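Have a look below at one chain only, the form predicted alone, in structure tokens format.
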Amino acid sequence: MNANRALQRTLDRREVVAVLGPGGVGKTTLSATLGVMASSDQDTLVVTIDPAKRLATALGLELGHEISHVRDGLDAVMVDTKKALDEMVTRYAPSPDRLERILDSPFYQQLSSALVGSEEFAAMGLLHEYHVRHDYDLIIVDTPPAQHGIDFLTVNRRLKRVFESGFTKIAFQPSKIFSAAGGRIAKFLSRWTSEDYLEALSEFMIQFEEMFYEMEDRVDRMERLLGDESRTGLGLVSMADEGSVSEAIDLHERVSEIGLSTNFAIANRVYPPLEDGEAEGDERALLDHYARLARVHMDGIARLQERSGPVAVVPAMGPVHGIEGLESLMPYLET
């Protein structure tokens, strides 16, 4: 199978496709790109998690944290880490009050202050709701370079070795802690801050218990569908110089090693082969120069291909932006 039908296949046949691939490449560009090949035939949204506006530039939009509607079947939203966990939490809260109190403790602030750099983590949560409360036909994830794409990929596995090592679900039960061995763990505690201080924590803890057993019950759904290669799709972009595919490869091998495979790949901004011409002076020298980047990127998609398979390859061009810009991408990708 060529690596355009591939791709198409990917698009047809999956729920949620992740485009992963080193920084710079044009990955945001391209997943941009396939949403806008789906939405002929597919209600579809296209998913940034990397926090620079890359996918609204591509789309000509203005983007944020509320999806966006494109065109016809297509829509379109940039994940904000800091409201993505603060929506979690109101979705899961039993109540109004309870809610309330949550968002307002100190305990919970300085949680989601730490967390707000841990993209994956916020974005498989809202994955979750996209795919689970929205009627898409497909979902593609433009994922955050290299390792933070694998580090997507994996955070549900991650999270699920902590709630199976059985930790959480004794610290998720503070009146366990707090009256173990006849409330010496408190009195222990109390040496070191304020009986206040203990109170507050463990009420929040107690605030949280519930909604820890419905964040478990997301992450198992989620592992599942990520894991299951019939409804989920990887795609690989990079450009076709020697550092690019250097590390397109490595994150192949690293999605391998994870136990998925990839099912498409993309050279971006390639220099193809010209005819040789005659030329003199300044304009030979400028012709040499584009021959020799020319077999560097030959070399280059040869080397991708021996590892990921066919490869799709899109020229390089200006700089693409909007609807129509991302429309003359498209006959390089398409069957």
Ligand SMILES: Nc1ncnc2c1ncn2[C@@H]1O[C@H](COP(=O)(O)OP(=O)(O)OP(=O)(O)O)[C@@H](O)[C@H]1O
Given for the second form:
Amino acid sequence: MNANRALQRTLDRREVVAVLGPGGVGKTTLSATLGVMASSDQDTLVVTIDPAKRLATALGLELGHEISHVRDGLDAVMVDTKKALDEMVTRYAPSPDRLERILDSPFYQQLSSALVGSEEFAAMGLLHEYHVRHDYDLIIVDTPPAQHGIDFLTVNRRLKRVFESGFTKIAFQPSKIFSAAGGRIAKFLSRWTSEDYLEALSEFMIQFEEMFYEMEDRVDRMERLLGDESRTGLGLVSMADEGSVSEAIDLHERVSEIGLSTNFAIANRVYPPLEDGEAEGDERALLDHYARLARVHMDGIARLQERSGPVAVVPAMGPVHGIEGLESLMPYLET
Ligand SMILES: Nc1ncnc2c1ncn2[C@@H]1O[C@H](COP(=O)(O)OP(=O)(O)OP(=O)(O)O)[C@@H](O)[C@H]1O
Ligand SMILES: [Mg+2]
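Given the form predicted alone above, produce the structure of the same protein in the form predicted in complex with this ligand.
Time for the whole complex; same chain goes first.
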């Protein structure tokens, strides 16, 4: 099937489309573009888990941790994973008193560095909420770069393994807490004997672990939705240079390793081949340089295509700003 058709079918038929790709290739820009495309006939939400906040730039508006209305049929939100974790804990804490103790705990402050994935876990819970609460036809998820995108898709599986293997023993690495927290925790700890420390730590872990099981259910449901290929589509975005293509191919393999496959691929910021024009001197050198890059890109697209199937090609444009900028990319993605 033609790449643009595969893309359109994915947007039409899936409830969720996650956009994966190496860093800096245009995932956020293209997620927003796909959102604009889909919004003509579907109620669409574009969610970015990307801490760089470029979704706001791409759409040319202010966006925050709450859902914003962009235009008819299109909403957008930038998930702040730290806030998502706070919200989740707030919701699932068994009592206000317990909540206060958890939020105040220096262990909680360092949870995200000590227990890698805890914020993504919370973001996943939030996605589930968007999905069930708001009744969107389509949610487009702009994932963090490369491997982190895959980590995001499987965060619950990984965290569950951690919990099942004995949370306190394995997941919580005191050395990590020390190094991540710098002076603050060290100072806090200096007031404690090591016994007090271990007691406080284990008390915290028990409280958190209980909550984890409370929260887990909806994260589980979201992960099942993301792993269900009849409901969730995956798009792979790459630039066409050698390095990006290698990373994208690697990512494509990792997607297979977790039992999923990509539905469409996009090569972005591609230099299309030029007709060979008459030129001399500096201009000639520039044209030759451009032609070399265009050849590299052609090779890159061919290599990506071998693995991923047909690739939609979006050329390198001038600066892409606001909805108008996104609309200038749409003709390359439409059927
Ligand atoms: N086709 C294009 N032509 C020109 N510029 C583009 C194109 N696509 C994206 N850009 C620009 O490239 C930059 C990076 O894009 P973007 O932020 O979407 O990448 P990303 O993959 O989300 O990056 P990160 O991995 O850091 O989240 C932005 O400045 C964006 O405007
Ligand atoms: Mg991004």
